[in-house]
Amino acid sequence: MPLAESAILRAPRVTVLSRPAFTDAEHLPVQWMGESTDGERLAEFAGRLCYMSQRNPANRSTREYLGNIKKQGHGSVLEHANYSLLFEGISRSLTHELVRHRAGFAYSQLSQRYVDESDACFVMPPAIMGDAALEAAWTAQVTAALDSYVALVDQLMDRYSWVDDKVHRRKMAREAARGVLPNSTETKIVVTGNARAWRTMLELRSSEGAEFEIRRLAIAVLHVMQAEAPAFFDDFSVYMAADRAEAARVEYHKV
């Protein structure tokens, strides 16, 4: 059956689920200066503890302090600040790349064994978008794959009708039928990472050499994180690359 236009996704959605909450240690008061978020204060507190410099002898604001941290490459204090994001409107092809970032990250992803994909959405690859012939060919392919999935689930439910547990039977059918679904199938994933890990991921995946879809996601995440904690990500800058897609560069590498 025809695929609804609403089932074709052309951009990711990024939602912040959690951010750090900082509580002052009253017996080790820091001389705070300037505006800051809880995550930024947590990182500053951790850094100042190393040298017992809570009195702030250089009279730096939190964001100036963290700017110096990045410049010096002392990124370990950024590992204390964790942010959880929900990604939607991304493909399973993208998450195969995303989960390669292990250190400092945790992942929880939609399971195709348990979730019925008969009304699945599909993420159109950015390289295809804007070309009518390519879009039509791609849409035909994912539509055929979805039709095959629905038919296979029905056939497998009949094949295993002797399995009394209907939940288990559905799982058996879906885990086998999912094999015909393409990498373009939309997935949802919760990703938790510390600020240092997010910086590393964004440096690698927002660059011109990154695959288009994950690069698009990285740019979206960068905008979100620059609003959440400017001092951790303000050395990233977005520009239009030669391939006519946005990319980003960073001033302080591998902090």
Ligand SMILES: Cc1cc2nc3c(=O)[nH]c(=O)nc-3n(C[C@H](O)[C@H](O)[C@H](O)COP(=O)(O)OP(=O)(O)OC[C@H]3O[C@@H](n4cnc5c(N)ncnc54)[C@H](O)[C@@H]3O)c2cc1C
The other form holds:
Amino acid sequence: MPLAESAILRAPRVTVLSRPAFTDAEHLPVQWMGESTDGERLAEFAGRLCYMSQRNPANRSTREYLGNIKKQGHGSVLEHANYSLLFEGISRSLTHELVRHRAGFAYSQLSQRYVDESDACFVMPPAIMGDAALEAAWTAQVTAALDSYVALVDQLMDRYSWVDDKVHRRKMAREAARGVLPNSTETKIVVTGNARAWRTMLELRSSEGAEFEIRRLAIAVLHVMQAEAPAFFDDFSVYMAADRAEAARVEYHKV
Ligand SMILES: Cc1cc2nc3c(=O)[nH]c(=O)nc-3n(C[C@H](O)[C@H](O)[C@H](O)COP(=O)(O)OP(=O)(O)OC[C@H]3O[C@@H](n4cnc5c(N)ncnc54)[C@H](O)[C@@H]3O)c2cc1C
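Same protein, different form: I have the form predicted on its own, so give me the form predicted in complex with this ligand.
Below, the chain from earlier opens the complete complex, with every other chain and molecule after it.
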């Protein structure tokens, strides 16, 4: 079966699912200054508690205060602010790399054992995009792989027809048939991380050494997070690298 154009994905989709909701502690009021989001205020509150400096003697805005925290490398206060993001339109090879980031992260990913992949989408590697011959070759390969998957699921359902529990039988078929699906198969994943963890991941994965697809995702996440909580991410700057793809560098390395 030819693959529908809509089944070929060329960009990730990033959705913010959750962000901190900060509540002032009435008995420990902080002299807030300047604009800030809840996540930023939470980190400032935590940082100020260490020295009981709620009166804000240096008259720093939240963003100035957190800028100093990053400069001093006191990143542990950033760990209080957690953000959950939904990633779609990304490949299984990307998530294989993503889930290597352990400290401060939680993951929940679409299961290829339970979910039918007969209508799977495929993420075209950025390095292939824009070259008609390469795109055609790649599309032919993933189409053949999907056809094999569909055929294998059918054959395995027959082979295990004696298994009464249909849910279990489907799982047996899908978990074996997924072996022929390529790394480019689209997946979906919910990733929760604290701001310090996101910074480490973004530093590594938005750099020029990172693989193109995860680098593209990291740049997309960076834009989202710079809008969510500028004070946590405003020392990252995006630039066009020599390989003609966007990359980012960070001022305060691994705070
Ligand atoms: C360009 C690039 C190429 C890569 N190539 C490969 C490859 O070929 N093969 C491969 O297997 N991986 C590869 N990786 C993955 C890499 O080795 C790391 O697993 C991944 O980048 C996560 O980094 P991390 O461990 O620092 O992150 P996290 O697990 O998020 O940890 C963050 C930080 O917490 C601390 N930390 C976390 N866990 C521990 C611990 N158990 N003990 C002590 N300190 C800890 C460390 O300071 C660590 O840097 C590559 C990564 C990149 C960016």
